[in-house]
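Just the one chain here, laid out as structure tokens, in the form predicted alone.
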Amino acid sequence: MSIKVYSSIFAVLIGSTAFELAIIGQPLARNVLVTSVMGLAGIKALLVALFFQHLKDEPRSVSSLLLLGLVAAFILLTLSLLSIGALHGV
């Protein structure tokens, strides 16, 4: 894979991290904030796994298994963060 592709992916990762940091201080509802940050984190994890760990070149079964794990982790983390906020009245 060319350096241009890796540089583009790296730029997307840096940009999404900057966007995450920018929305943290915004007066948004907790649900919107948690969902946004978790969604961006999931996208970044997927990009790292696909391009920097070269999973996009693996058989479809391996990629599907990874995607299933990422979706499950995203759901569980989101539910955990939302329930913590509900318990503390945030």
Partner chain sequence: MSEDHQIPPTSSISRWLFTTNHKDVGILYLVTSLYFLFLSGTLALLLRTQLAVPNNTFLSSAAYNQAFTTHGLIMVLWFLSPFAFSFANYIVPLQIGARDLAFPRINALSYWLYLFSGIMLLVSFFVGPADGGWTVYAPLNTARYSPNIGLNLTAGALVLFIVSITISSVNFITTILKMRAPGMKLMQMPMFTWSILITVFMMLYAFPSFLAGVSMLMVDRTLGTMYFSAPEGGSLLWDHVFWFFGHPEVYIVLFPAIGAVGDMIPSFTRRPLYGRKYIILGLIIAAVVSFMVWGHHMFVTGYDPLVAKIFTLTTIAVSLPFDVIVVAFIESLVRAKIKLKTPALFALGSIMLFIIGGVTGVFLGSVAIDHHLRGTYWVVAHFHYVMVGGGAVALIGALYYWFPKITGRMYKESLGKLHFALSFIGFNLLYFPMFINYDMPRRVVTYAEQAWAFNNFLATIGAFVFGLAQLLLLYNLFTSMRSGAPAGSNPWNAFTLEWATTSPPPDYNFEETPRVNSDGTVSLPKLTSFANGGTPSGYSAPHGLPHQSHLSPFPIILSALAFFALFGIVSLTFIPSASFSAGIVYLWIFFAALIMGGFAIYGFAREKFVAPEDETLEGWPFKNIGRMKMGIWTFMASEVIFFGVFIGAFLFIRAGTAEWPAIDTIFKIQHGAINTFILLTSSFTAVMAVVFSKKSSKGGVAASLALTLFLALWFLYNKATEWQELFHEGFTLSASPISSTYYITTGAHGAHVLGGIVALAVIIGGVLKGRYLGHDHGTVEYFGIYWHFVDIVWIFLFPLFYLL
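Since the structure above is the form predicted alone, I would like to see how the form predicted together with its partner chain looks, so please show that one next.
So it's only the chain below, everything else dropped.
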């Protein structure tokens, strides 16, 4: 990949971080805020993984390994939080 691609990804990362900081101050509903900030973080992480870690050029089996890990962590998170009633009303 070219330096140009890396630079534009880098610009997007910086920009979206700035955007995160900008929306924090806004009078938004809590769940809108959480969703958008975590969503932005997810997009940033995905960009780093796909382009900087070159996941998009690796065999799909490699990303599957990581995806499985993410899914496992997600299951733990969801069911454990559900079990103490923390996700009620979300």
